[in-house]
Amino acid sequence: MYIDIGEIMTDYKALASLLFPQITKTPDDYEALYPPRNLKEGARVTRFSPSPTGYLHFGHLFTCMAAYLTAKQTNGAFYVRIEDTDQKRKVDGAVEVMLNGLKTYGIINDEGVISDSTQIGDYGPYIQSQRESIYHAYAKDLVEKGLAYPCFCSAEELDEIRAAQDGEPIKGYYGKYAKCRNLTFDEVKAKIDSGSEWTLRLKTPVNTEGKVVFEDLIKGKIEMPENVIDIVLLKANGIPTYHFAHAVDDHLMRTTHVIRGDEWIASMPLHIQLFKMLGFKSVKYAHVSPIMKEENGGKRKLSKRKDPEAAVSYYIEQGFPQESVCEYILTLLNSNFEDWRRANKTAPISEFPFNLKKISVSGALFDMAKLIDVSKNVISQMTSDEVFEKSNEWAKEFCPTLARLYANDEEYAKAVLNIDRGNKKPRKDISKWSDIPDYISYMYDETFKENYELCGNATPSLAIKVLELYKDIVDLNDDKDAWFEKIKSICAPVGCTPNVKEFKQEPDKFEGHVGDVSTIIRVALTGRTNTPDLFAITALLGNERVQKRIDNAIAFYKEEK
């Protein structure tokens, strides 16, 4: 049904010229601006575009990371605008801190902001708050065609329309309860030259069964009620509202493709009205669902308030790898990554063919777990030298103790790091740099830590029998099958068989087998039961270690006798 509103106003550009005495050019000055870009047919433009409100979420990386890549895989562009209309809200260097995050995972902007006092490209201003000239000379030729007018209704006001509407099933300032659309020019000048503040409001066509149908990437098609609210445009500080000044940037900016929270469908019968009424072609929206999390046997969304991973921040601290942490927002991407990754174990995740309409419609589940095999995995493929530049790079921030242990000898370190390292089936124990100190701990005499509790058939009676002989036998001169050979030379004197097989048949026969002697020697030199290869660390160690490490381990288990 429409519903009649009148027309009064008949001079509209005075009207404008009223509103916007200071704005001489046009939308036409703009369009020739900012032409079309020079892209090759299908190359998509998308944006990030945050409010400098506070800390990078995983869930703008992860949209993030669809828009880069949608850009990056169509020879497009990729840019960064900063949504500042609200500067009540902004807080101090988070711009700077978003980009970092973004960079730190890859995501490096072909234009836009790059730093808090930097813009390249020649779509800028990319700050909303440097645009404020753009958006009214828009705002200017609204009015001048009659699709925006001037409101003074004052917040009491506007409170006793909302308390009018009770039983409406549309609330909002439209129709008969928009009291300004009507005004005379007369009307409005008095008003002005009194003084009285105003915002400017669109001129909707007010159908209260109308009906938009769009075609969403992700979600499919879409059908809702048309936008019948005369929403404000400018306030009265002429500041323009977030959907005024977004529908004009990305038209401006040639932004194809918008990959947006889907909080923002709502918004959505609103901005393809808006981008008609100004006469733009409307850009393609993806919507996202949020990022979800398992709790109490259902799901919520990730929250910065309850979940210290919600924050981008969190991944750097910790220690992930830009590796990982891409890897993984590309497994809640698009389901098929994982067989893409195992068809090419080596190549760069920007040969994979993202899709924006295999982003799941539901939203994808964060699973730490997940993550962390998906880094192990990672961080198993990189050689000890990369292990070692980039956990070094972490430790000489989050770290000071590491950062000094690596100091005093790289070689010792990257050599440490390269134990089991580089085999068909590397071990994968590191998840993250912040694992790393214990994981090397007890190659260091500043860090290691004495453990000398046994498993399987090792008792102490028995490891001070090895330890004692292994102490006379031990020469780190040998090779790896000498060095076993030793070892299985040991077990027939203390009772033990060097077939485990043989042991597992009788049992009863033998102390234990040569797998419960090598723990002992692995407690005693490392103060753990499981490490990596036991010839390489024994290695590294070097003599002094390793005999003194055997006499503590004889001392502790004759005391414990």
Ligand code: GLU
Second form
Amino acid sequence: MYIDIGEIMTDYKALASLLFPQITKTPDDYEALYPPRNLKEGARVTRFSPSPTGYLHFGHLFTCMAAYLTAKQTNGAFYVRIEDTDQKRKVDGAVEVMLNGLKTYGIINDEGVISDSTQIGDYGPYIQSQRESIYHAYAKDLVEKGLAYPCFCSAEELDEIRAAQDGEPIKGYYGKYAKCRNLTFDEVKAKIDSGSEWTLRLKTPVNTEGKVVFEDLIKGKIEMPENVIDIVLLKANGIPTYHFAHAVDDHLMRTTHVIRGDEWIASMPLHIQLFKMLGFKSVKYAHVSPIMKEENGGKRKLSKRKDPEAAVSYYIEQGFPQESVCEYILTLLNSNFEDWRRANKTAPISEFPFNLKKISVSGALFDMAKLIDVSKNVISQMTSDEVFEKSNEWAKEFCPTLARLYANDEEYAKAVLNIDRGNKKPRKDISKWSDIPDYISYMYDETFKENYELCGNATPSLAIKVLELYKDIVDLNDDKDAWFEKIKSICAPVGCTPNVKEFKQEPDKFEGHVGDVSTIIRVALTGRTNTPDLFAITALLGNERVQKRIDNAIAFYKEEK
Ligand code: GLU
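Could you output the structure for the form predicted in complex with the ligand, given that the previous block was the form predicted on its own?
Up next: the whole complex, starting with the chain shown before.
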């Protein structure tokens, strides 16, 4: 129970009317307008409530995925609310940018703000700047109950108060420092009549020894000192503070689970107090630790300033497929996801029994190598049509050269992407769409880079011999076996053996083995020592290009000799 101290004002009703003459609706009206949701037992209502800064941090996506899955898996609701009470942070077009970021990764809200100009759902408006009269109704009600009061202190006066608090364990506007807390109705009226500006403050019950205890779904039981500060609820321009607005909103939008960054834990005593003083049923909280990154043997937060990969836009620009990023986020969210994935190879993520309680308390560790690994796996399972369509979409926006190559001959592009795909052990060369231009570069004359560096036992003089023979026998009508037989047949005439084992037993007897012969051909055709299936590459390049590349290689090695 909250016991007021030093009560002077009695006519709170008159004060409320003086402060909010236009407000006729009461909390009861809003309670009726936004009734409890008609959801099944256990259904959870979660939200993402960003400030419209236009910057979507990987941590936002991570937290949002947790909120989204929590709602989806309980047949609840997930909504987006825009918290624009701090107009300084507002950026034009930000909402769309942020929502598109979420949408790219499959997070589509059922309710709330869905574009810069559109909102859906029965609990709106979902933009705080459009809810001022609602906040004022609750503010008026608090004044009527003697739980809030107008404060006329100027910035200078507040500075003076702060200066006088040297040595005080608790600093701020409270108790005996709260000069306006006990103004009489007449004093308030005189100030208002003379045009003085005011903010509205919470008349916080003072108990400097008090403790709040709450159960965080991720971090467990947390005990903190109670809030004693008379915090500002409404600023002088009537705009609510985040603390006040979010409490009213989470209540009226019938949120059941607040899942947000743990920078808000410090405000929990205040938030719990606000909920109580406003008479709201408490909600459950899950505070998510920031995503961490390893650096110089230590750990630090993934930083907007230092790390390009902190921005969700980075993954979009780099062309990490939606599926890969989602898979990776799940591995970070719940450590048992990978086991589940092994047992449920093709199941959609929505079937994973996600558990808020399994989110890391110390902060999930971001690891680019792991994301790349996960993504290679995901892409290796896609059909060439899928790879083509998705990477083409990406290329149209971020890589016009690739889009142009694709557009010249879509069927050829798909065939190139199909090499070594669809078999039992698909190769894992591509981790993101921006890998593709390099990966397929040798399949296009425009992008093929000659590079005749050899490895293993291959030498330029051996290369000349091999290529001169291969040039004459390569026949694109051969099937794979016939083609390989021909490669083997080159071995003996050039002093190599078709049998790698034999070479290993008596290396001095041979110039090299069939692997070296293949390498020479591979390097001539692709400029690389490691590629997918050389037979498929040869077939797709076609006779003319094969002959030309071999000629160029022979000329190069001859010159080098
Ligand atoms: N608007 C707050 C932010 O951008 C959200 C806090 C919350 O989720 O309660 O950090």
